[in-house]
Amino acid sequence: MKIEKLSTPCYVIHKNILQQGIALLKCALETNWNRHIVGYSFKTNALPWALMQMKAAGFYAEVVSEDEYDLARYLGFSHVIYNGPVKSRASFVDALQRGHIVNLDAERELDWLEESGLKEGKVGLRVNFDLEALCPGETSSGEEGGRFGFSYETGALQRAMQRLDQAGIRLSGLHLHASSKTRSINIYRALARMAVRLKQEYDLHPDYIDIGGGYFGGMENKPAFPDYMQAVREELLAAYSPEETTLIVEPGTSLITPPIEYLATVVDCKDTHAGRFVVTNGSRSDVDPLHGKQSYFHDIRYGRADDNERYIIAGGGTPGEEAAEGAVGRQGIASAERKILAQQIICGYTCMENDRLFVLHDQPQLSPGDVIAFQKSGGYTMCLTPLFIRYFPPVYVEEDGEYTCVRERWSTEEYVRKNRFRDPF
């Protein structure tokens, strides 16, 4: 339903930005590789509204658990890519029977496959190899190595291929996704080169090469989809044809992070011996659930009672007042009208001292009712937001200046649903 009021804290999805990212990815693939599939990463953000946008774009569901697999089926996805180390046996077999792409990750899945008696199916193997040696300092796991898939160096990958062959099951594809710290083009060149190496070394003829996800998206001075896809094309052409082999990509953050911002309202300001603390009704846990970031893309929207052109307050007063809840107008008050403070420590609502978001230096004084907007907050935020002190915040979609609520704020009713308890008195 369309709304006139936003209640903070909340997430806002800018639909036009999402559509631009989807279009850019499609164009990059169509330009560089004729046969391609996009599998959207459910784990990155499984908000049903977002998933339906990906489905409408013709993307597959890329899932890594029975719960995600069931969600994809519930939402009507016709095509699924099933990855990850914790598939259930029942969903594993069901996915193969339905003709979905299943990338095996472990020996037990080979056991399930053999025991199922299935001879037909789209079966791939996830490849584990020493990517750190090829891209020093760039991988997430570093010298400790990744834990997913079948190891090339130990021979586990070759043995897995032999087991498939002995069972009369054709190897349909290679899955080479790897997490990196840098998201550099070098990573994807190395993955593509490994796909070439495996084809040549084992005389493989896979239907698809799954290069995975982990790309930058919507970042200035960083690689974009066209850069990644061109690099992958250049490497794969050494052994694969764009007309014969399907290239699979599995984006998550690169698509869903850029269009989403998180809004939090200032509710209190206090001075201590250590400085000025600004308390918001948002939390670091909502924009940085793992508390690992050092900085955030953000802007401050100063508000006052007669400036409510952008956001109208909901649930707690009017812009500029000490509201316990609510979102306030646009950045309309001139900075010259406010005192410049040397330091302001921006904090969240929780009772944890480490719920501190960032420090403002030499900026206009914040007051209750001002809004802080955290941009690029779509990836690994909603899915990792804890039920700590407050329940899940609402989610709105903005399109051409109009707002629609696509997830209502959780209440006590949602929290206690499916619990079993009774009053002891």
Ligand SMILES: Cc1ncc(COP(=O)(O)O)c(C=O)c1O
The other form holds:
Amino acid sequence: MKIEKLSTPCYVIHKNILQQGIALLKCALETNWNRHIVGYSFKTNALPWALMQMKAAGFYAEVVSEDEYDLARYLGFSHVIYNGPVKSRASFVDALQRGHIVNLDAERELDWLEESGLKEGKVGLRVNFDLEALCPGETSSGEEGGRFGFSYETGALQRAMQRLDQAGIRLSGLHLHASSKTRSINIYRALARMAVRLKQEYDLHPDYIDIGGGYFGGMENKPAFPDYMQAVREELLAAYSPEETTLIVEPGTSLITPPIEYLATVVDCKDTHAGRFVVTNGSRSDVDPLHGKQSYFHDIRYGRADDNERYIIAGGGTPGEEAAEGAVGRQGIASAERKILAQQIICGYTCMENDRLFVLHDQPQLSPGDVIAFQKSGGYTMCLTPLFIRYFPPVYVEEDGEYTCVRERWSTEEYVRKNRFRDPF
Ligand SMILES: Cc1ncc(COP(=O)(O)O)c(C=O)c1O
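Could you present the same protein in the form predicted together with the named molecule, rather than the form predicted on its own shown above?
Below, the chain from earlier opens the complete complex, with every other chain and molecule after it.
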């Protein structure tokens, strides 16, 4: 159903941008490596609408918990890549029995595999190696080293291969995902070279090489899918063929961050001895839940000038009540009357002092009803948003200028569901 008014705070997904990202990735893979699979990383943003777009694109579900595994099955994904250190035993066995790809992370999963008596299955090993030594200063874990998978340097990886061999289970693939601070091409060259090295050192014949996620997407002056895939191709060709070995990629943020905006409305402005504070009905928790961002891609839609009647402020109840509160959006002051202020501190709705988003320098004064749009807000936001002070905001999809609601704002009803408490009356 088409929506006329957007209730802020909210997320807006621009469907065409999402589709462009998907198309670019597919083209980059088709050009560089004939046999390939895309596993969309559920953890990055598991909004059911977004997951269904990925499924429609032919992507596998890349999941890392029993809950995500169940969600993939619930939504009808017929192909799953099951990763991570906290799989449950039951879902681990179920995934193998159903022929999904399961990348083992630790010894206990080898135990489960042996105890299950399964002889068939798409079993891969997550490789842990000193990537920081090859790409100094680039990895997320730095010199402390990554914690996932079987260590190449200590011999754990080789022992895992031997255990698989003794159990009569073929090693189907190598999983090399690594989180980096830089998302550089250099990282992916190093991962691909490691896949080459392992093949040569242990005489492996894996069906797939999974180089994981962690790419940039939709960013000017940064690498894009074609750059990554070309580099991976150049390295892998030393030992693998695009016609025989499947290349798996597990993108998350590169696909889902660019198309999503977060909209917050200014609700109040106040001056203190320290300066001007602009209070919005959005929160840093919704755009930077890990409180790590230094800056945001954003634009400001000044009240009257930008026809902000489209936006309304979420009230506490029904859509009708919210619409009535929409009047706030028209109280703003006209552009000609706005002074240029040296500094305005943009804040969120929570009662946390550190719920401050950014400082606006030498810009026209903000006033109630102005809307701030935070672009590229799709990755690791919705899935990490807490139920703190207020409930989950709505999510809209924009396609060719038309809006639909794909997740309604959570209300008390959703919040109390599954709770047990005594009726106070
Ligand atoms: C195993 C695995 N694959 C894929 C991803 C997706 O990474 P990104 O969202 O940065 O593309 C992650 C993220 O941590 C991951 O752990």
